[in-house]
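Consider the single chain below, provided in structure tokens and representing the form predicted on its own.
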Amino acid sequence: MLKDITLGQYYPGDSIIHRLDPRVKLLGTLVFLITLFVFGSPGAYVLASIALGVVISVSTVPFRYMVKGLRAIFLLMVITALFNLFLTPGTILFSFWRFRITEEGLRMAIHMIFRLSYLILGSSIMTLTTTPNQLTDGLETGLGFLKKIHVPVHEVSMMMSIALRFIPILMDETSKIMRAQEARGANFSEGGIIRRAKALVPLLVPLFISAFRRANDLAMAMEARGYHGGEGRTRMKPLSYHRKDMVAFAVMALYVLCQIGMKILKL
């Protein structure tokens, strides 16, 4: 299960997807999450579905580490689908005991599940083809604006980059310690969902002080070679729009009037 888990990671490429510039990959990300969530028709899902599946093959980074992402996330989809489908009000299309299914339930079930599962692939494709200190650059120019008003954007924007760094190296500090309560009798894999919630307990203890640990470390670190908040730092390499970000921007507007497009043909 932890080892499914792809947000924050990065796949090493050279493809187009990887040498856009981060606030065109941040920019598509945030466009494609909402046109998911305003546009909820069939016609609107298999344009999204086109899309993501292009910009998968485009990226070079396999579909099936990709997917492995989906594997983290099996569980809280089912649930989120069950109780769509069991409370939500609505034409009664099949009931049983105390249970009534009905015809919006079944219909915002399965729009749940193409959300949760198009919001993680497209979010893995962003940090999977950029690096964490591309991220920081691009959500710290790109909302440059917000300092306007007194926002501390290259501060949120490092917390945000840290925390993404900080996932997969959680992620293997937490196997590593099953592994050694495992040498040690400890059992994760057998019983039921409370016996095995139970028996992660005594994970959080040495992941909370390892987590601590690497904090502090951090925090010495950057301190130590003179780090005291965005104000007045430079970049060694400033971002700068190219043609191929001017025409990933056009392909952009194009997706969005298709959308539209779609929901004005109602189809």
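By rigid core we mean the largest C-alpha set that fits within 1.5 Å across both forms. Computed from a predicted structure; not experimentally measured. Numbering follows the first chain given and starts at 1. Compared with the form predicted in complex with the partner chain:
- When the rigid core is held fixed, the Cα atom of K176 travels 2 angstroms or more between the two forms.
- After superposition on the rigid core, displacement of the C-alpha of K147 between the two forms stays below 2 Å.
- Here S161 counts as shifted, since its C-alpha moves by at least 2 Å between the two forms after the core is aligned.
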The other form holds:
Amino acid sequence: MLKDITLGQYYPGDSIIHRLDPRVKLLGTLVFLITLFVFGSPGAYVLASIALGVVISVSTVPFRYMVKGLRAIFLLMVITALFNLFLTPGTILFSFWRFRITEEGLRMAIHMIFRLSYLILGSSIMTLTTTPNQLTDGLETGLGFLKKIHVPVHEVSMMMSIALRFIPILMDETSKIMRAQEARGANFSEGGIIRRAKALVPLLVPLFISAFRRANDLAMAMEARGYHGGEGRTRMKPLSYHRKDMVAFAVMALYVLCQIGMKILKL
Amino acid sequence: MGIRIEHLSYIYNEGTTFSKTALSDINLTIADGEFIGVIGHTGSGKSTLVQHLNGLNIPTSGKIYVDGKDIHKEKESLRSLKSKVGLVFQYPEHQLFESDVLKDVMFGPRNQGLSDSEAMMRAREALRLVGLDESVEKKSPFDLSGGQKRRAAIAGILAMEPSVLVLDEPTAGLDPKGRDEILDLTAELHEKKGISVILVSHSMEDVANYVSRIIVMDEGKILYDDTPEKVFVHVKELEAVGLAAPEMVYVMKALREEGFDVDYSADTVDLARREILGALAGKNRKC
Ligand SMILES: Nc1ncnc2c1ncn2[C@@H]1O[C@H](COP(=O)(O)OP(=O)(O)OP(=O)(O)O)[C@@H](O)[C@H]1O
Ligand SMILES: [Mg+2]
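In place of the form predicted on its own, output the structure of the form predicted in complex with the partner chain.
Every chain and every other molecule in the complex is listed next, the one we just looked at coming first.
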């Protein structure tokens, strides 16, 4: 159950995508998402599919693994598509009882399914190939210019990296406590909704306590090592652009140009 | 209550890139009323193994029989198994959650379907057994000392009146006094209540004085399964897998090399003293 969440998880590997500078990947993802929403023609989707397909196959992350992430938002996708299908006004294609399906609605629904699934695939390819540390490093340096207007970029990215770091730890802890309580006869999977909610108390109380204990320990450990925020802090692995990053930027530019070209040619 | 394990293997996260074989082809028989130590280096699969005994882990392959019945065949037997085999987890104090100690200990018996008054009786009894008196009953479990918390958690399992008690590293993180108290407690339970006790530990020293049978684990396999005396003969092999025999065994070994006729099996200070005195008195000196 908990294992099915792939968004935000790292899939170890050594492909060119894994080795790209995280800033390139962040920008690339952003560009991809923007083109998804700006360009909506069938041609644009073909182009986006090609780009996505190439990146996925180069990344060596099994496609099966990525699709698992889609499963989690399947319900959301269905609901969105249904809303679009039935509630968009326009030329009526088909109607029964109170429902009418319009041409525009059908088109919107298809759009939405594509957009949402590409959105998830596009962003999960980034998180799957970038370690949480690299990701937050990339965010921090990439958004460094915001410091000028007093956005606490360092603090936010530190919080993010800690939060990401704690997800697997807390999941482990959850399953450990669950088992310990099951050994005492607790039952998490049977009974009505109220019984199940009540059954969560023996799980949640120890979980919160352990989360606080860990947070406390971590804060202490950070202070003991002289952490005092971002000011004057240097990095063990400073980020720098290499040839492959430049190539990636060029590919990105080419992709955007192609999309614009398609739009102009009305493909 | 006999437990029999046949060709048990267990793989974590099977079929993913993170798959990890934790146990391979374990065969084991545990008879009524035994006092067993399970020993192994960190990551050797001790916890994984004992979590099979009450059905928490489902074997990847192999069978587990309790009282001759395959525990994974019927769902009902799995439920009652949790009451028969009480498993105290590593750092059990992390599972405390109620507002007071008594209520926390009552959690298990209540899940067994006992009435509140019965559960309370069982809980009181279990608390006395582990040496916690009435004054702590109404305290919050989080206000207890580390050793007291551990005792309260153990009481939580004892209150379910299991016929096999499994303790996973019950002494981890305790000071020497706390450690001895917990170990003495388990020995006492074994004697007084006549239940089988399985003690998981990575320290020979801890276990040697108490148990009558030692199972040494290494990389998911059983390396030795014998009486302590016979296991300690393999000092070299034990060291090779990151374990050590009790210190007295080393003393005895050194004495033997010096020509004294002393016995390896003297693994406690008391026994060693007797052996040495005996040897010095010339009774045992080789002719
Ligand atoms: N939840 C889990 N997911 C994946 N692998 C696990 C999990 N729990 C344990 N393992 C692996 O299985 C192997 C056996 O672990 P186990 O916890 O049984 O060892 P142990 O002998 O109890 O060690 P310790 O003395 O540290 O408690 C280890 O290599 C460990 O990395
Ligand atoms: Mg363990």
